[in-house]
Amino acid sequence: MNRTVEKGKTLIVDGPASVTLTSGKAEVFGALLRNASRVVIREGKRLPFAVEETAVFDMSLGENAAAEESDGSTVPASWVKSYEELTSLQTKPITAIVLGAVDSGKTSFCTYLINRLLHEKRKVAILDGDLGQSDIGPPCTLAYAFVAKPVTDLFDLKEKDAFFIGTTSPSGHTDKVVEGLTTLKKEILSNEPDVVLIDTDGWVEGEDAANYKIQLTGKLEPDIIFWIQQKDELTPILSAFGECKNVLVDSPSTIGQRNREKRRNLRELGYVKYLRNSKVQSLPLNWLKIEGDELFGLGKMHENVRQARKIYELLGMKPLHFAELPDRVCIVIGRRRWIEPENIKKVEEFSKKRVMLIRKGNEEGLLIALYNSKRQFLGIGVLQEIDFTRKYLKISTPVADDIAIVNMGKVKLDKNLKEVSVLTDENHP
């Protein structure tokens, strides 16, 4: 359907939708649209089309999509001032971090800054640090891209490199997130950008979140921090950042609030994007380095045969897989097998370690990351099966070859790439 919007108004569209500018002038977050420009809006996303000259849009709205008009621009005046603050800095490259709560407009603000910087012919890199709402790389990763042309959705960018965390939240994994972001920033700097923008996750409430953000900014050494605040939710953290240049930024009044289900749906679009054209491959375990396998201990075969036999005796059976690690004993049993709880306690008393019990088949659907021998990120995959007898991994992935390292995550997907219950230790649910 066609819709005419007068000069000075903004057309706000909630996806899923497709919008094509057929005449007039309009822009999205500073990206000027050309005639016949088509913009796709994902479900759970909202885009503002600011009209500079009376425009006609051809719109196709999906289920639950919506479109409404607003007077004036929805871009806050503080965004314009923030851009001026950023470009007034004399350092090169400039590193800027954007902090804010969930659905405060961090990614929209980054998109606006990118487009303004590109207009000034700046070389811009965007580092996506939001695990739960990854736009640039696959879900559960940190990733970056260099932006060559104006963009309306960072999801359209192709990542140059990524760092797999394997979860949708930094909570409990802050050290790894900080390591990943500092590693990727170092890589970005080697390509001599003018500006590095770092978008962050929305975890800002509580002492743990505050300590994490302090640790993060300390390691990333920004020249400027933008704080997108809706009320006063960032005040407890802001007081700890006295030395860096801090700029308060308004959250757009039209920002869309997403519930947990909508955020999960957006992630699932990411799984589809990065797992399309997957094929099942069987890879010998002895070809691979396995990382992040706290529940399996793959490749950690027990060298003390006598002690292994004693543990089998205490269990009352020989499991499919057994590995004794420094702090735990990993045991995998068949789908229909059973171990008496008192036998597990005997093993824990004997080994003085926690027993982690996994049932065969529970590994199916586990999200994994794939790297080559030089530890270059190749992509993601889904674990189909661990063949403990033949010592093979079966994985579904679009990555064709050069797989040398497999990093196991904490997220599971079903056959439709929907998130399901996380893989757990049966002995300690």
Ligand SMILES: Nc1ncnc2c1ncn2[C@@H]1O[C@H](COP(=O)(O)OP(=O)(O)O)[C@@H](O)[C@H]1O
The other form holds:
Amino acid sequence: MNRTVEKGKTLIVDGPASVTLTSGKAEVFGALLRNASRVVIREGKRLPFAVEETAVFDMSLGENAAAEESDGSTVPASWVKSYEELTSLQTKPITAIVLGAVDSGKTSFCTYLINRLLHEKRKVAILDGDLGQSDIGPPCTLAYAFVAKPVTDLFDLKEKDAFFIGTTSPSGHTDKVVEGLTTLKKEILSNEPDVVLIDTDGWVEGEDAANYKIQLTGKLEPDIIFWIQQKDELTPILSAFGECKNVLVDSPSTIGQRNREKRRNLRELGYVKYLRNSKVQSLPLNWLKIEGDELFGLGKMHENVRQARKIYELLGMKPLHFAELPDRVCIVIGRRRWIEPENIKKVEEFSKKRVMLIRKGNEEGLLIALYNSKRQFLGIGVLQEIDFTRKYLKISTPVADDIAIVNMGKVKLDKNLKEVSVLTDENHP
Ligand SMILES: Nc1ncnc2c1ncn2[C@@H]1O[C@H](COP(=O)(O)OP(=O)(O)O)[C@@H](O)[C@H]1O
Ligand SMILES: [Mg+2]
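Next up, the form predicted together with this ligand in place of the form predicted on its own?
Then the entire complex follows, led off by the chain already shown.
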């Protein structure tokens, strides 16, 4: 379907759609479109095509997609001003953090700044700190990329490195997120960028969120913080960030709001992208270092035989797997087995530790990250099975390199890569 749009107007397209500029001149977030190059708009995303010379677009719209015209540009004047504020800083590198609520336009704002900076031949790195809506790198990870050419969607960038967190929200895992972002920022700096842009998650409401953002900005030491707000929702926490330059930025009025469902769908596109062409592999447990394993205690199997025997006696059965950690006892039982709650209590009293009880089969679908022996991130995968008897992991992943470290996430995926409930400890539901 062809559509002609006059100079000075903006064509706003809601995905799933693809748009090709066939003649004229138009840009998306400051990226000038090349003729005949196709721009894909994912479902749940909206892109503005600002027309500079009367343009003809060849559009193909998917289900529930839409295209409408609006007068003028949808890029707020404060975005243009922000770019000037950023480039007026004389430091090298310049580190900028973008803060704002979910769907306030943070990622689009970063995209706009990137495109403008590239125009001036600056070496730009973008660090994606949003776990729930990872644009760069797999979902549930933090990642960064150096940008070589203008982009319309950060999802098109290939990550240079990533740091796996394994959850869709920083809440409850803030230390790990701060560690991840600091580590990745350090790595970026060793590549001598002119500008480092840090995009963040949308968790800004309430005291916990504010404290987390204070901790984060304290560690990342930005030269400038951009605050994207619709009204004045960020003003209460703004005063706590005195040290560096703070710039208030408008959230575009034409923003595409997404509900939880749409955000989950966008994440699932991420799982598909990073788990496509997966193959099943079996990895012997004694070859691997297991990280982030809070439920199984895989590193410690049957160390103290006498202790194990005593515990089996109290349980009244021999479980498939048993591991005693400094603060807890991990027990895995067969799908159809049953343990008296009384007996679990006895074990807790005897060991003076919490018992984590997992049913075999429940590990299936757990999101994992894979690293090589130098602890370089290789990609993500899905745990298919832990074979406790023969002591190996069955995983499904497109990663073909040698895997030395497996990091366990908290998200579980079903066979269609849809998120399902997380792995549960039956003894502490
Ligand atoms: N200036 C704008 N004009 C039209 N659509 C926009 C604009 N800014 C953002 N959007 C769209 O609004 C949605 C939310 O913006 P996004 O940048 O992803 O927000 P955040 O990163 O804060 O969650 C996206 O689909 C984005 O493409
Ligand atoms: Mg975003």
